[in-house]
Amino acid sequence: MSCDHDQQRRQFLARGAALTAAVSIAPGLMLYDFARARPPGEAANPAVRWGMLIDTTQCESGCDACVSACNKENGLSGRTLPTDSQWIRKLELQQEDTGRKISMPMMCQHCAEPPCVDVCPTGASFKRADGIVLVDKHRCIGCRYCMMACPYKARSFVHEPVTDHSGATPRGQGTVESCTLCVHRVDQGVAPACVEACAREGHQAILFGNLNDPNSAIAQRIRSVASVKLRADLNLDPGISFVGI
């Protein structure tokens, strides 16, 4: 990290705000964009849309760093039983025509037009102004309509009592849950746990940032590489894009 960055970091910390160390993946490109902490009580910014670009060519088969980090951050068991929650799961795919193998994480796609929100009878499933799709546990009645509506199979039902809370993520038996993009971290100006974990492993497969900012690293990267959104035919406009599939 440059001296200028170090000086800016010290000045920012001196003002009491949180700043996460950026990890370079190419000259001038960072794994996530700088984001100021959102003060308590301040509404989400509708000018921002948080999203990810996942490069499957950099995602190593057998690596579960992102999954482990998500489980630890959000107090999940890490088991893969049908009754256990999985907010991120790794998929191992193979193209039929070429035999090429692809490894990729799968999570809530944080759609601009989320079907889970459309079918929720209580308003428990909702989308923040900045594009993050969440579940209000106080309103969720466990009907699981959202689970049936999600084409990405990204939601889980909490079957058992929750005793090991992370402290930052509310969970409860009888409710539905899914990836929150680590909203509690994002609101503090910190990248999601899966992004940091992937960077620590040296794979650098997940880029996180503001899709609406044309100068952000993620927006620039999306303009420079071929990427796709899963099930684009459904016109849900996911906030997650993929390279190499």
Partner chain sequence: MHHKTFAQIEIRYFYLLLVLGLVVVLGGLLAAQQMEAHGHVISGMNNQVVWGLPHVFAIFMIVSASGVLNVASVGSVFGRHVYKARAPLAGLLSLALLAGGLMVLMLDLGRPDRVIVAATNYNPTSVFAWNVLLYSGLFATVGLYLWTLMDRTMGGWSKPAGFLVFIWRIILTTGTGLIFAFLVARQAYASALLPPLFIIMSFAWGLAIFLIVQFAMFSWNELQLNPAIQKRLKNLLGLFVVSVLYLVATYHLTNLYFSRQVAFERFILAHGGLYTALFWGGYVVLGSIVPLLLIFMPGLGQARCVLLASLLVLVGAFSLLYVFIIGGQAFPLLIVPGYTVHSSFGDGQLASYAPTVFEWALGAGGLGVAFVTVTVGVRILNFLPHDDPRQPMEGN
Given for the second form:
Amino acid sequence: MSCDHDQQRRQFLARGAALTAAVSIAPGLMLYDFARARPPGEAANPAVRWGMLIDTTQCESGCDACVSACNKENGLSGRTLPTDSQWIRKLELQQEDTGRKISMPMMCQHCAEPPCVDVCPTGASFKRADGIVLVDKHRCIGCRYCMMACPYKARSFVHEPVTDHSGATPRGQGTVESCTLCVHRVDQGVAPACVEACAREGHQAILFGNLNDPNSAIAQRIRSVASVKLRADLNLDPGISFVGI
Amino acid sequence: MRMQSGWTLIGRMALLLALAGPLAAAVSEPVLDIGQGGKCVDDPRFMRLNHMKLMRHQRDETVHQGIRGGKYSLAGCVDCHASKKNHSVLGTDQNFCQGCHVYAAVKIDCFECHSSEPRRALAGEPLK
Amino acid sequence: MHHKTFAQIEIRYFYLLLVLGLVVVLGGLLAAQQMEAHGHVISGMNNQVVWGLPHVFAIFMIVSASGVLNVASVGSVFGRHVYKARAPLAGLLSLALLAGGLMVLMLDLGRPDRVIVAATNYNPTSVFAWNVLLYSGLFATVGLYLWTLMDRTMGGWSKPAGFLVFIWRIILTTGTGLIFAFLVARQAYASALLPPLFIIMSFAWGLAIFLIVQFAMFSWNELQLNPAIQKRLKNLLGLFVVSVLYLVATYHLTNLYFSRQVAFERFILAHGGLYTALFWGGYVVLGSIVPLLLIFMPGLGQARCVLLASLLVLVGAFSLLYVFIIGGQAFPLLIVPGYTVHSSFGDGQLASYAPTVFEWALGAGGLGVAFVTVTVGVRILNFLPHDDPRQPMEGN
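And the form predicted together with its partner chain, for comparison with the form predicted alone?
So here's everything in the complex, that chain up top.
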């Protein structure tokens, strides 16, 4: 299996548009069942639903490998002023009555019923067929209503002109942005940057995969361990689940 | 950008006016640094007239439906046409995108978000 | 036009006001231009408080634009002559306030250059998108209504046009309230009380603005307002102020009953610093109780008292909106209930927000647009309410 996947990735790289980094992480990658890279010209598959299972018991307090990897991948500055963008951040939680401490990453939860999509006046916020919630920045007018509507504070507004375009994701002043689930990597059959970074650190805190495939590692694990979704009371059906909260 | 069709129109009108006016002779065609160049994804004359529509169409398909690998990509333009002097399609009125857009008086806002430099592989592949 | 309308105002006063208004408008435009050039980083807004002072101004004007039509509706829909004489002025004020509010809203966008996208790409599930139609519709319906009022040949149509405006503005203010009522994410919002609250607020604020403008016009024309009319309008303002107070109290009391909302209510009502001060001092005392005393206390209630009461109602309006919009966002989101939380992104922390000069200038610019529109409008057309002294007062 592993060879097969590698082969396909190599083919893809040979086609010229791919990311050589994928090769270097190939062994870690196989921890996460992977759909093949989608062939060029094919639209996102509505039978797929991408999601994550975050195991907070495996997430180390103070480790921010996922955050740094995301910043690097997407060209974020990594600054943390209230006006700076943060697509993924670490929450340090402490249970009020027991004092139990939890550390976990927080990002767009890629809801099946995303409030940001409902409220967006122009349809710039949208959910792709495979469940990834995105902002079409060509269509975003910067009204920030989605930021008012998101219960997870997942979105950031680009408060300044963007000068560094080294990231894989185009970003620009006056538009709203958030975790894309590294859609550019996922479409090439590569795991999101945060997932890869977490594994590289030797942690197994983020499991990524197709929730709709009953044989996928993520679907199997969600069937076998107790997990929760954040703000489940709102019934937004997030694509991200958590173990250990 | 939807606005751009409007700007294009205004740009063309401005161009027409300029050509029709007595100063027509003063408007000289831009001399463009086409970078690496080579065979374009389509007939250059067709591209000159239609690149904005083609790119916008493909852009919507890629962003919303996830269809990748189309030939009319902005990054593709930049890869081939970035100047070898400054590795960019912008910078001077000779650079590929800037030069022609200044000539046609059409505002270009692609590069507020997109890179005006060729794609580098993540592992640090040197610039073309 | 045989009435002595505004001929009595010396033309240089008119131009002075006009220039003042235009300077304020220009300041707003410059501020917007700066925000577009440098980004919203030069404003006080951030990723937690995403809507700032410009939204306070914009929502104030949009809500008032609807409420000021109340005077017209009572005239045309319910057939009261006293109010009908005021309908044209109310219509003009409505258009002016709506224009000012929308200007602020649009210029505060991250990409105001793309505002046309809101028309070309329409998301039918978005309240914002509905409001695009509702706002444009109000311009159209009020314009039509003004036509029926000011063109004698159209006189027969003023009642149906007035009825259309009445329905339209109730829906419009419902839509404005729904912008917040639909937000499940933040504790301050997500309440079905908000649309009716916004409607009542619009009645109070709109009437207050109307009374201020009417006072100014009568003073400048050296006219006296019929005391019976004065009494009726001030009593109406008092009634609206009490109604807003009632709904605001209901909103907070119901919240206090839900234990998940108690922390938020304690923040707003007890230890929210500026927000608490603005709520009690600005809205409750200055914006409600003092105006009520000025209106209803025996011995008070004269023209100047009503003017002061109206101004204070507007002070209360800004205070309440500031607490509602900014205070509501400053309180952190409850992402993982039962846990205290820290992060680099302000999770679990009260957000700080300090508006900058650009936001003040942009907001004031919107008021400037309304002011200039009204100043020019009342000069070139006959908007002064004409009360027929021989007309017997109708029962009420």
